[in-house]
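Take a look at this one chain, the form predicted on its own, written out in structure tokens.
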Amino acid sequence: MTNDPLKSALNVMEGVDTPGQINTELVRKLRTRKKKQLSVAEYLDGIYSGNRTVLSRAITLVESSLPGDQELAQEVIAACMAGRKGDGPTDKRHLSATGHRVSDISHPVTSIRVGITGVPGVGKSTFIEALGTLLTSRGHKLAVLAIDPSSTRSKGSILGDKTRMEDLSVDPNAFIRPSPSAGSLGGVARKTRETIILCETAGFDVIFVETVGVGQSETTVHGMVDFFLLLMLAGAGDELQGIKRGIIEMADAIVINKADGDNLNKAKAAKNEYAHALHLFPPSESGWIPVVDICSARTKMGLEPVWKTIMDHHETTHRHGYFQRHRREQNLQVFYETIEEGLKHHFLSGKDIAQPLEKIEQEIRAGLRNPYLAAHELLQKFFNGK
């Protein structure tokens, strides 16, 4: 046996350093490279021309909480609304990058906004894709805005609607945009309304707004659409106990989904139950009588009648003048919600409030402060400027 390490079979040769899994140089470049911010005119040109990239950037701008982005977003929204016939006088301050005035490229307000809700598992995504592909095959341009639930703990959201709508996500006449609720339905309501305006300006004539299907979201979405559709399942117990009375009262149509195979007869029975129940509710202000129907998004059965119901409602509300009146009432709601949100942001971001706020929160959690008195004290401090 030799003691020479160079001749030993156990000698370990120096290897090559394994490169890291993360390209640090690329990360550095991505962090330092700042995407050029577009002007209002450039946003308008891109949106009016149907540029999906610019539309997506405009929606991201709307969803941003940065003060600078919010200011620019409001200019873009104002310019879009000013260029829409039927939405008030045209604002001639904004010129597009090509030199055209907004008034020269205005679009009439002819879109149909449809809210779609239902309990988890009812098949909302499958239904939206099935009905959506039917509409795009007929030349409609469809935008799907899905309010995705955010975790109250991590603030993250799944945003998986594009993966669930495989055919619609690659359809050139469809645009899918999931939006995280971030735990604030008030905030997402305003941003979703602004996203609707952007999509309509881009030429989308049908807008689907899908809710998370739980709690207050139905009421929120009902306040921003023209037609509210409630998807239900049959054979899941007492049909009428499965949903709240308030949601049924909001529905312009109740559709029993998954009416296929052995479930078809159950769906027909559930249809009769809902139809009888709807007769107990007072007539709606629009004069529309809610419709109950069945369909199968999987087999595409019953989708034609659903769309016919939506179009019948559209024609009825236009004929009675309810359509425009309802949209203006929604604008009034936007007015008050924007004031409330702005006041809350201004209050919480104030220096005199933000500094003691964390300490007060800790004292309330520890049971050392009365939450009502603490809130009253902060409000008094805010209004008195002390």
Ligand code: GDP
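Predicted model only: the values in this text are computed from it and were never measured. Rigid core (definition): largest C-alpha set, two forms, superposition within 1.5 Å. Residue numbers count along the first chain shown, from 1. First, how it differs from the form predicted together with this ligand.
Relative to the superposed core, residue 363 shifts its CA atom by 2 Å or more between the two forms.
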Contents of the next structure:
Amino acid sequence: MTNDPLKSALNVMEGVDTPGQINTELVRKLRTRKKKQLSVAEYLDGIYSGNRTVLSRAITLVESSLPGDQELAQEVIAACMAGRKGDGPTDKRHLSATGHRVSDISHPVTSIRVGITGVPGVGKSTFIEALGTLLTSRGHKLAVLAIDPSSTRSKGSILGDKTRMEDLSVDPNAFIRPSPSAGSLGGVARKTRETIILCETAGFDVIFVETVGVGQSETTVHGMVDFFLLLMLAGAGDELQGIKRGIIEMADAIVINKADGDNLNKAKAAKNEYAHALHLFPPSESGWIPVVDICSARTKMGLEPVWKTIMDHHETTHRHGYFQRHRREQNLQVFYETIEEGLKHHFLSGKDIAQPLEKIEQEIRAGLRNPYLAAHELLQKFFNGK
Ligand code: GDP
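Mind giving me the form predicted together with this ligand, seeing as the form predicted on its own was just shown?
Below: every chain and molecule of the assembly, starting with the one above.
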């Protein structure tokens, strides 16, 4: 045994120094460097040519709450809404002084917007994956968006988890975008509406809007689509499925999913029950009689008829002129919502209002303050500068 520490097996030779990260400052800068902002024309050219990176960036712009981004986003949206019938975004002939075409807001009727709702676990993502793949295989271009105001995950809803729709997420004819991260339902709705316009301008002719949250979001989605599809399960009472009567009334089709294996007969029985129940509802303004059907998103049984129903509805409502009328009614809704949101934002971000707000909220929560009076006081302060 040697006493020479250098010759001992226990001696740990000092290794070569691991080099520090090459120019850490540069790496930090590269990581934090903001991408160069695109101009309105660059956004439009990218979106029109179907460039998915530019489309994604435009959606991120729409979702941003920075005032500068908001302004730019509005310009991009306005140009998308105006530009459909022209020769493209670089065609300046029809543009107003601000660069927007002002006369034509008929954008766009070549698309179909379908809302898809149902309780968690009913099979929405499996259904969207299966029906979506069928549609893209036929040459449709499909965008899948989600509404989930309850989500606090920074990247939005579970839709963000691409493995949920494995085939669609790698399908060149599909574009999946998670719900904008949490915000007020109104805010999320506006962003989703604008995202629909961007996707349609990029050439997506079928738009699925999925509700991930349960509750109010169904009504919101109903207000932005042409066709509202409710997925249900057989053998669970409506109460169990968390579905309120009002939501059934909004549905253009009720589709009972998981009609496979032992469940098939139950699904058939449920179909009859719902069809019967729907007869008791007054006919909708569109003149469309809601369809009840069964399907299996897993075995893909019944998907073809679901799409046929959507197409029938499309054709019928076009023929009656309801389709256009309905979209214009929705635009009116957008008009008021945008005003409401803008006023609220302006009101709440004012220095005199924003500062005492937290304290007032606490006092109301603690039962120390009358909410009516507190609101009134703030409004007076806002209007009269008192
Ligand atoms: P979501 O929460 O509504 O999006 O539901 P998912 O699509 O994630 O489906 C929930 C579960 O139901 C998953 O385990 C699916 O595999 C299953 N599922 C979905 N569709 C069907 C179907 O048609 N038949 C059967 N047997 N299972 C299904």
